[in-house]
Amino acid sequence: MYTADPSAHVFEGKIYIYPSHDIEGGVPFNDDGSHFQMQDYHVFSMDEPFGEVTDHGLALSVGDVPWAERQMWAPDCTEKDGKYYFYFPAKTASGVFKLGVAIGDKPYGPFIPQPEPIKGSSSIDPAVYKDGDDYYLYWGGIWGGQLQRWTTGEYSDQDQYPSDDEPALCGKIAKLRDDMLEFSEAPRDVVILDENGQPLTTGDNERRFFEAPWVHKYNGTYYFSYSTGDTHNICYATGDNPYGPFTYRGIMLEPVLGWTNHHSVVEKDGKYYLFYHDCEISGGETHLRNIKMAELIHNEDGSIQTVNAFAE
């Protein structure tokens, strides 16, 4: 089995793995993605880091959500009174992504879906991260993910791209209302600054925003890590709030073998953990990957130690 995407947290005290699942669909590759066929999702998990992994089986096809077609890309899943709430994107009839929600009695489902997706939802790569009592849903990737065609408001067929010396597209984040299924905010832009405090540009591949937003805390600060996409690194900035804006800091994980980077960060027992994919077990095939993991160190004064995952 190939799996990619992952997103870690703890429940009941193990860590469960929420990740995508690759399959051979058939479909050449292609710019937009299309290749990434996913159809299903299973859920794993593991009593300790690094130990024995069990499968815990099929948690959520494709068939069994009224509104999607094809492409359930990465997912996340979180806990609020018993009940464990799974979202996940998926393209509609007419090709376009939305964002869904789907309900389980169990860390590992199965998971009832919505009948609709998310209203004012759009894109993929949802990460829903709990403050408090408050849980906020990020969510946005360019190029195949469609954010670039979502720039007014409503969606377009055409793509439309800032210039290279513009503000670069952002991640989304909205606060989720009670029930967990609807956002109870317009969504807003997740914005990355430079050292100047500036926002980072379109033409700033190595630093700004392409897919991937996750979101941890660390000794009070609050870290925005996602992919640069086209240029393979995940990067990190930090803020004092979950709205942000977050300040470009650096890079947590340097460009694995295949074409994407996708990650998660999960704190246990005192120790955080980095999640992420590579395409090692297929030999380099990009649509066909597999997850790992890694200790991430926080350094005295909140800057994060790069992994790099070539290194013995």
Given for the second form:
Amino acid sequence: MYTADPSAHVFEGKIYIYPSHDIEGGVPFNDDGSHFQMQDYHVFSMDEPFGEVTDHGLALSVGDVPWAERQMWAPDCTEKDGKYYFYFPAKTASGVFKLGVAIGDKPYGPFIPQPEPIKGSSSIDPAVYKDGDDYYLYWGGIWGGQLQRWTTGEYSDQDQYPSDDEPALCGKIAKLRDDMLEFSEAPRDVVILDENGQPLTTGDNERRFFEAPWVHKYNGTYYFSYSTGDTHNICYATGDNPYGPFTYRGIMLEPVLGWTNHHSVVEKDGKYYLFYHDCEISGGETHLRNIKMAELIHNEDGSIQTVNAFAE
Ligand code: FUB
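Now that you have shown the form predicted on its own, what about the form predicted in complex with beta-L-arabinofuranose?
After this comes the whole thing, all chains and molecules, with the earlier chain placed first.
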């Protein structure tokens, strides 16, 4: 079984991992990611870091989601008041990515989807961050993730990118409503600043946001990490609140085997772990990935020691 885009959390004392379930869909590689034809999700767990992995079986299938037709990409999950809320992207029959939520009684599902996508949602790669009693959803991805088709707030079938010297398109954030099923506010941009306090530009594709947002907190600082897509890094930027702005700090994970790079960071018993994927098991097939983990070390100055998957 091929797995990718691992979102990891600690629930009930175990590490639970929420990945995409890669399959051979028979669609050739293209820049829209049409070769990623995933149809369902499984949830995995391990009692201890690097321990034995349990596959908890089918958690949600595209056929159970009334509004979704195909391409169930990177998901995430959180817990509130004993219920588990599973967030996922999928394409509608008209080919537009939206985000959905499904509810379960256990961390591993099964999850029962809401009949409609989340109002005001768009694009891909939802990641939910719990800060005290508040829950924030981050999301977004350019190119095949369609973020560049929502620049007016409405979907357009035309791509619209800022020019190279203009601020880059940003990932999105919105606080979730108390019932976890909708946004409680209009989505905002997650702005990443350079060392001079200026937003990263479209042309800065070694550092600008592409997809795979994630947030973790270390020593009171918020770390926003993300993939740079066509330059294949996982970068990170730091800020003093969940909305940002965040200031670019460096590379968390260097390019891995395969085109995509996607990760999460989880803390267990005072140590931090990076979950990511590469294409080692399939021998480099970009759409057939496998999840991995490594310890993530924060330095005293708050910087992160860069992980090189080829050295792990
Ligand atoms: O798995 C499909 C897509 O590939 C994800 O949504 C992106 O983040 C990239 O990993």
